[in-house]
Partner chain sequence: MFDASILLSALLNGLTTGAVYALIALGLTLIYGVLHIINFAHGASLMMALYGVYALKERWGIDPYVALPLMVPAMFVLGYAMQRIVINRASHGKDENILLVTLGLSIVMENMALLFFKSDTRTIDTAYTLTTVAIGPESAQVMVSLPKLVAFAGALVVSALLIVILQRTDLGRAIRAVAKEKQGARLMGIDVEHVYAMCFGLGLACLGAAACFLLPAYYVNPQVGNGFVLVAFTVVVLGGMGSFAGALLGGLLIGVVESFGGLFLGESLGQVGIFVIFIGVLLLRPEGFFGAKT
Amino acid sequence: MTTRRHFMSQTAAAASAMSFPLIAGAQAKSVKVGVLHPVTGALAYSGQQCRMGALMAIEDINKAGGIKSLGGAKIEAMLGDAQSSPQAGTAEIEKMNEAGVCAVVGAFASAICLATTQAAAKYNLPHVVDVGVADQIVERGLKNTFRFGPGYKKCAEVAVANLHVLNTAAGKPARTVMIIHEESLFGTGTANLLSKELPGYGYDVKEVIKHANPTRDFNNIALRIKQVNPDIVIPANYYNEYALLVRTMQQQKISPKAIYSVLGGAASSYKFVKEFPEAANGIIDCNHWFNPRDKRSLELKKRVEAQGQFFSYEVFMTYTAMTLLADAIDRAKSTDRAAIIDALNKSTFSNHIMPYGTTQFVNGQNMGAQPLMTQVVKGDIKVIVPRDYREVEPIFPLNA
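Show me the one chain in the form predicted alone?
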């Protein structure tokens, strides 16, 4: 027989049980996003820098009220380590899909991005590429893939056109070129593009030298540069190899008319400039760079430096990639993957610190993206081209 007291306790328990979903429902759920980078292995430094940029963006988005269209839902990062290999990156995408992330930001290196975007496409999982410059990433017709920054074809074209302008203005002192590149998709692709572009402007590409990743000794390559004696040396490699190559050239007293980089792994790096100021001096680079006229970029730089870190392109590229994704989720008003992809396709994102026009994706590539030209001058990195963002006049040739 049910007593009145027993009935009351059952009713209270039922009411209590019913109230929990209501309370939970009143609180915005978190939005789970994959943050995937090579934080161990040969590319660990760059991967860690990327991760820092992503987490700083998430912190800022959450502090500013989260995803407002979802009731202020906070972004929750699911961190993945691609271990500097495409296979490990693919395995992390599988884990992230299982964990129910609504999108992924990553994965720095072109070869890794090529694999992770393909793996994510199987699940219609939106993948915002933060750095990966190989154009194959966005040329395969993958509907889930979006790259905010420019690809290496755009960077190579801008670099060669600007080299010609600088050289012509100086009376054309430079004629011969050597290209030194790392062996993966990024270095090989960049070198191939430059080899095709340069002769059209009247430059003689004397030699293209490929090296392994990692490489710990550039003495033989430096010796070869000395023998060929080109006017311009163009390195296309990741941070460690770039720094070592340029330092070896300095030690062997090789001083071409210009070290002119396209997406140089260390050329636009405050870390490199601080640690090896003499080797870095005068290097010109066509690379990802923030808008120096936007005070928000300088504020972000100060915050990064306050943590004892360097404000490298990995940081601000991943920071802006994450803010792009947050903008799309907000406009999608949903964590549904198809809705986020649709919102990314319709993006006109412009509230960012990059020197880009309004975001407009065509086949996953932001047509508004552009690299800037920088030069290391007096222990600092300054924009030299285009004039809209110029901070100092370019020095070319270097040993004039």
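After the form predicted alone, can we look at the form predicted in complex with the partner chain?
The next block holds one chain only.
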């Protein structure tokens, strides 16, 4: 029920048309997909990494022949800037809807995803969530929302279970834990889940410290860590604070048996490892990670690094979300939104670079999604758990 008569929508369509690559003599229609991320504002870095992942995926898909069941139709990206706020994200969804996109991939941040999936649901517009780990996103009963990767409940459960595996294998040297988390949705939610799960496995959560966003100084927290002297320190925060915390710990010569992060902002980040190799050494993270045994992930990594960028999780999460969508459009054999939603629901997509196996969506969540445990070893990040994807033997504890 859209009219194209009004000036605003015409301007929007015209403006977005200016960004499309021209399709020379296309017999097949092009498939318009919305790519919505916070590329300005506080989340700009992550948003831009996500966008890069999406565009690379589109490039690869088009090069490999586009959407085959639609006569080789190429995917056309309609870029949107969520400006790090739910309001701007919603406005972009309205624009994308009126420009006739058949689906949207985005929007990185949970708070923005909550708003954009809801706005898209009004038009039955399929929305593939690329990162957004808050579980509420897929628990609201929206039929148009699909998340390929894991939510933080899953990440917390896996992290705790695997910690226990590692600890037991090493003879149970660790028992006390300290959690340091940032104050908003991601950190608080993760910390709550961990505090609930850990005691069940016999761990003693000595203290949970919440800190502000941004925190300018971690010396006091470092002091507290020194005083409590836990076996394991578990940080759950964003890149800047994570990096500051770990650097401060190094400076104050605090070395617990393990730094074990869950969705750690800097933990499995090539950028952090490159800039602070000593502080990063040995850190274990439970985070989004690609399948290290799939050659294509390493090729993708090389391509990204050749552009002078870091192969951060935002890149491969959005990349694979886009490939999932392309596969669904192919199966649906149409750009009709309802058909695509149906195809996503029935998707068994397995030709991807993530360690998720065969896709299976239940209420919008891919059941095969899982985080991987990585460790920083010799200046590189390697997968340690689960065994199917293990690249090196884990070093646990760091110092006996």
